[in-house]
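First, one chain by itself: the form predicted on its own, in structure tokens.
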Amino acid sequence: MDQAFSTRAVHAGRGDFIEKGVHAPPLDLSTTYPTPDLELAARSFDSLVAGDEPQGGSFVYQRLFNPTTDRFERALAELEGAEDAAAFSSGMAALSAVLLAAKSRGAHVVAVRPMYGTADHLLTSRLLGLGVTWTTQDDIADAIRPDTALVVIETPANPTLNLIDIASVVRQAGAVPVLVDSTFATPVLQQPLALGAALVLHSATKFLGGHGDVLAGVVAGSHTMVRDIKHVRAATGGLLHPLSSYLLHRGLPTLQLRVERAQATAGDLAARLAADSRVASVRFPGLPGQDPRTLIGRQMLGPGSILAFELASDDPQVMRNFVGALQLITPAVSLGSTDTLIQPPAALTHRVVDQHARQDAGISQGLLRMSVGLEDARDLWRDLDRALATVPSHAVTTERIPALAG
């Protein structure tokens, strides 16, 4: 019988707990494992280096395999409807391994902007020996070449919250695998593999970790593709530390609660900001007119909890005054934590992206990205309102500000 996501999130990766006599996920911090039977250990070593499961002889060495990390991978794979998953020391380590594994199919990637700034930089810099063609979501087919190994998209996009139609991209890509960075959506709101994507990637540092204390990445997909990615991981040494794996697995049962609570607050704040004359524009998929392809409800179960906005003045000092006046909201990069974070992408997370490319993607110098946390919506609005008082404005009226729900 099919179970609800919330039920699966609680029990994923815990199927053998009764047999083992434990109630919390076991934490194995071993960096090396005994190899009393050299023949079995060698067989296991060969299997792990190739990206396969251990063969019973020994786990040999933590760079190759860790049972605590394996538990989290199996849990995340279940929530994404995937056959397998591979966890890494960061989201960028996960993306790098995916790209290196893809080189066996070709030396070219098709990608859509905007995406996370360092991911953009990695592709553009050709550090991994792959060329990239940047295109739009409607022109994927025209960008595909005989040596195209992968199509890379991020939806919702960082930091503009643009939504990309995954099923349309998959159709255009044809036989070329599609990787979807679904960090902003999480498996709670979006299931890219069910829409035909070959791989789904998360910066697990964000919502999956959820508490600002884990640096991690994870990619899920078929056994065959993940095997190739684990082969790269075994060779390059990016396996996620078991303590981080433990914390991520521990946090999965509350993922849906955290995402849905933050999403509700983000909707309230986005509406208030959109009605405020001290704000020039707000980008949030839940606002009217910001989901032209009607993907909310069809591709995503909700708009998420990230929003972006521009102040009514583009004077850099105005932004500095605004950020400096915040007392509750934390000025910091990253997102998906229990507390609300805000940062200017052009100056921080996306400063490694070419300036013209940033501008073309709608990432202006005055754009602020806010990751809404679990605080009370009224407290967050009071903090924003206090900071907005530093922004020059005319004719700000309380009638233009909608009431908060509840």
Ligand SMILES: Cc1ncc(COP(=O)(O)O)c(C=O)c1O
Second form
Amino acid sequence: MDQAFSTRAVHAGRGDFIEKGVHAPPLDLSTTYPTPDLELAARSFDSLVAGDEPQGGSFVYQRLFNPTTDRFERALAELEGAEDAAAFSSGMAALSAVLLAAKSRGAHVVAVRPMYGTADHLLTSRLLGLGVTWTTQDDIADAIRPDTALVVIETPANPTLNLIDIASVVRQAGAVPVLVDSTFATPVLQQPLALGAALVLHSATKFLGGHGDVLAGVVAGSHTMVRDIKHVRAATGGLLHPLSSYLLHRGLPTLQLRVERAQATAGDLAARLAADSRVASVRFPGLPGQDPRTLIGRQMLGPGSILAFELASDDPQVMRNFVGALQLITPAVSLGSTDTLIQPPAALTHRVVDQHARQDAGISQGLLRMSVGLEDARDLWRDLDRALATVPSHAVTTERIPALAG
Ligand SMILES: Cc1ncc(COP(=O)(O)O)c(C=O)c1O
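For the form predicted together with this ligand instead of the form predicted on its own, what are the coordinates?
Whole complex next, starting from this chain.
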């Protein structure tokens, strides 16, 4: 554990390569595995169905276990300082399995808005039979009930970039486990388990995949908690496909480089946007006054590479013209890819969130979320500057995003 993150990211999940005589992770696409010894296979089956390790003899069936996925899980667990991890076919599949596993402790969840729109929808809609109390990061203790199974937070939050003090939430939650969606931070910038969280979750579709070609989710934590989650996964399906696991594992050695480069560019663009009269407001935790709890440095190594902003006019046509004038930046949902992506959360990713809740959380109709990629900062600014020329100069600059509540 005394090696630097970058060193561990290069070698995690690869410790047996010399013994195996390979230099890249073996990719095993088998959906079924021979079971020549029925007794051994049955023992392995029982173990895997319960979410435990294979027992030798056979992996039996891909939904129960896949060695390429297992290898990525072990690598990710190491980078999060976790005992184990479970990989899923999407971030939402991972969250669903966490919630279903939590149900054995109670049917109530405490959560803080905003968070990714579909995660909000999954909790609010009671689709999985769990009730939710939405609260603020300072009122967690009051929201906990005897049947509360889990506290769910996302920091930095999608799409407003609010930061939540993980250690404070853990203290308030007491015996109730805290799940942190750390997708925006990645293990490079934030280590929630070291701050007392029970589980850390990523939409691996984003920075972990990093190239816009893998849909995946992963959750890491203690052996016991991950075992329960794997139990749910074995029964409901949702194991990550081994080719996706291979690609995720392949990307880990460059994760820190990608995150740090995009973060530096995002800082540059955020400062330029904040100083521009054609922009009404910018949300980026690295800007002065936007980290009132001084979590950057303490909880996060840096602000990340996602930012959000409002144009100086809230006329929807002005926003459409602005996005339409971009030539380099792609209008698209998702984030954490090599290329820069922009989208209006109220109209797309967060349209499934109750309208009033959305407004209360600062997700205005005119808010644009931008995921900064690996292009040169000057080229990105040229693209933004060109598109900002479509914003009428008579537009009134107003502070529309509610002031940070801290
Ligand atoms: C913060 C966050 N968590 C979870 C998810 C869901 O992940 P997926 O799209 O991989 O299901 C997303 C997707 O955008 C996200 O941004």
